[in-house]
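Below you'll find only one chain, the form predicted alone, shown as structure tokens.
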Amino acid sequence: MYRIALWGFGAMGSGIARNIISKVDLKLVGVHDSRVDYVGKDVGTLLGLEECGVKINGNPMEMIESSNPDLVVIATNSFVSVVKDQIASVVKKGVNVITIAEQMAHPFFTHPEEAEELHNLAVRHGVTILGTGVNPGFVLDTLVIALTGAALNVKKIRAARINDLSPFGPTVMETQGVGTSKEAFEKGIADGSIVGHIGFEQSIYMIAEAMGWTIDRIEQERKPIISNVLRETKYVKVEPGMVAGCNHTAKAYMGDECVIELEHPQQVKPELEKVDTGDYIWIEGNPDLSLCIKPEIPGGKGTIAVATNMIPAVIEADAGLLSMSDLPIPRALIGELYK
């Protein structure tokens, strides 16, 4: 049995929490949430199920010290810069971690000196670091490795995940532009603020670093899916003219030569224009491979359940940052109850 604790308990954490409580050979021992009209309420209550005994903590520390986990599933943020010393806290404590921050899926090209930090960090420690969920994490880099484990050689990799924002909280919404107009979105392009889909960078990397492939360059492109209907979520307005995703595209390049392509036309409600959501992959090398998963994985519960299918591999993997492409391929936990 292990023990888990989960910090952050907003879509994902409470997603999270949920299918750990359901797992037969997983724990739920503490939750930290910095929200007051949480703190010291139920976890089983909060997700409208019986009382579990787990009170969610004010102060992380305090939870870990308290609740002697195994590990602990940090659901705070997408950026490395806010969830390094999240982190760090927890590695100190000889805990092991999963982050479902998606720059930290395969930090190592695009912040070398904290991934750096990380990894001496967890050895020292002996513990396991891991960024993972279903993308970056699965369908855009993991999936396309293992697709490639049937081919003799390839030469090209193209991949799409064309998917449903609404289940996502308002990071995620805030980061894709969704609900702005199309000249903040533009903006926010400019100045940061949006970005679009966080781990094109991680998953081409982790895919070029399986195949031996030397990246020399990556093009990105951002542009504004704009809404001509109502579109509503739980955490999300738009409003026709308003922006209701992002199309995020990025090429990698070998010399002059494109090696890896991904595309990524992600918004709310896409169903509401006709929009067929799907996950695709095309190998292109001897033989060319091709797969097809529609409609796609839903973005909520795929990041719900890859991040806890993790939890035994990385408690059990040698010490240090890792990436999914270091891992045995993730499978379903058991549960006592299918919901």
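The model shown is predicted, which means the values in this text are computed figures rather than measured ones. Numbering follows the first chain given and starts at 1. C-alpha atoms forming the largest set that superposes within 1.5 Å between two forms make up the rigid core. First, how it differs from the form predicted together with a further copy of the same chain.
- Superposed on the core, the two forms barely differ at G212: its CA moves less than 2 Å between these two forms.
- In the core-superposed comparison between these two forms, E257 has its Cα shifted by less than 2 Å.
- After superposing the rigid core, the C-alpha of N135 moves by less than 2 Å between these two forms.
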Given for the second form:
Number of protein chains: 2
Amino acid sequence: MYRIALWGFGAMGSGIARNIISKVDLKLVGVHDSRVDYVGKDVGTLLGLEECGVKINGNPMEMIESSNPDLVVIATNSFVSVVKDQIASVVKKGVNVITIAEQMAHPFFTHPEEAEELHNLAVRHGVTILGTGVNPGFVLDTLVIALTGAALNVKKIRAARINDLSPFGPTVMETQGVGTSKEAFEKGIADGSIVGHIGFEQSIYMIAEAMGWTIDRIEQERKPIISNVLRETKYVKVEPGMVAGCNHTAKAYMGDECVIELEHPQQVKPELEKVDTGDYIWIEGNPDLSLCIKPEIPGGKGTIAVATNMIPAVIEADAGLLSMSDLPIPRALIGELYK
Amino acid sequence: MYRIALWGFGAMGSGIARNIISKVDLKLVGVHDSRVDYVGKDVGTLLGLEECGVKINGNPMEMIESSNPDLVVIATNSFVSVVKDQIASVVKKGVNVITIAEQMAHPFFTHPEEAEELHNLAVRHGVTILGTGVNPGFVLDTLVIALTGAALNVKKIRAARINDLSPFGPTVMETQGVGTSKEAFEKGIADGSIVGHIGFEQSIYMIAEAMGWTIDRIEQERKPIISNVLRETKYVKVEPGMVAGCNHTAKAYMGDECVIELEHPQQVKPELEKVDTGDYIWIEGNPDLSLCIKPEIPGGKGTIAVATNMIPAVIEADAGLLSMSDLPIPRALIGELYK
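Output the structure of the form predicted together with a further copy of the same chain; the preceding block shows the form predicted alone.
Now the full complex is given, and it begins with the chain already shown.
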């Protein structure tokens, strides 16, 4: 039984806590969150379950020292600049790390110095670091790479994740520009307040490294998805002519040839304009291969699942900063159902 | 650059030879086949390529000793009883093995004694053995396991590979019962001359082991696919009312609950009765997940691709008898296209 601790108890962190508690081979031993109204409360109670004896600790290092985990899941933030020190502080305690920070899914090309520093630190302390989640971490990279395994050769890879943002709250609506005008969207892209998807570069470099391809440049575009109809969710109302989401695409080139093309249009209520949600992978090569998952793997559940399911593989892996393509194929851990 | 040799130069073996020659990081150094009209001939010439300097050697041990390979691909036969001694003889030379023998894809439950013996032998000689192919080895096991990685929990797994046998020759037509009457089909099943798919048990046990499930029993059925129309290929003519193929299914139970259900109807010209070929995976759990690959991954190319693409991972893996679920996710090796 592996002892697991959690750094961050937000939407994803609390979902991961619930999932860890349900697993036969995992034991939740510690949780850190800095919100004062959470500190000292029982994690089980906060999750609406029975008390589990683990209380939210306001100090991450104290939490790790007192709970003695085999691995800490860090679910705090998307960016290397923020999670790097958090990861390093856990590694220095000799503890393995999984983080759902999108930029950590494959930071070797986007953040080479930080990646090297973390890799060396992990090797020195004999532990493993992995960044993962549903995307980056699974749909637009791991699954793409796995499918190429059945191809004699690959000329070009195209993949799309077409999802529905309707369940998400105000923060996501704002960072995707949902409900704004076309002009406000363009302004938000320019000033960085509308970001689209985080993780295209990581997915592209993970695929390219697995294929042995050297990428010369990546071009990204973020375009507003203008609604033709009224789209309304609990959190946002999109009038016709306004922005229903962000169509974020990325193209990676070797010389003048586009070899990887990823699309991730994210919007509310896509079904109102007959947009089929789904995850799609097209391999152009010998043979051509076309894969779809319909509807798409749900984002929240998918990230919670992948982050939890990779725990044993990360603990058992060689030391270092790894990516999903270094590890055995993911798999669901046995839970309550078949205890 | 890895030095690769090949044992068996039939339809699959010759395809693997051609694929190895095309790969940047692999070098074909030796080939054994026992057919006298092949022995001494240049492999490149036999493949319709330019001469490659490797001649077919009629003696497998001599071929291995003279070519000094890092790994031998064994493409001779489907059954453990036949390939076991071939594998052992290569391992005893301190050389890694990949075999496309279906029963070797996960022999730990179907052939526990042979598996243990081969595992111990591999460990003692510091080399790795892997059985793989498109199926078993990829579609109905590796890909299924990978998809469960995005699930919080899994209640039941159903998967189907619906393919077209039209390109295959007389041997496959006979072992699948294509063109026979319903009565001849039943008789062929009873006397073992019609076998259907080889590998269901291996796929099931590979999935079950990854899920942490203990399978109590497996039930298999082989039913004739009776054609309602005339179906004709280069090798066979199926009149209406005759057998167009074999619908082979397997169900695996934990207690009374069917937890894994695999279907593999194989027939000629399925499109004439509007049967869509494809590879399908349905995960019943949280969330439900539904994946399809359409058309299906072609059997021949898929097996050649997977067997070749796994070569570096097998050479670099820890010693022992492994299965696809122990290794990093498969990926296409770089070939001529992007040299």
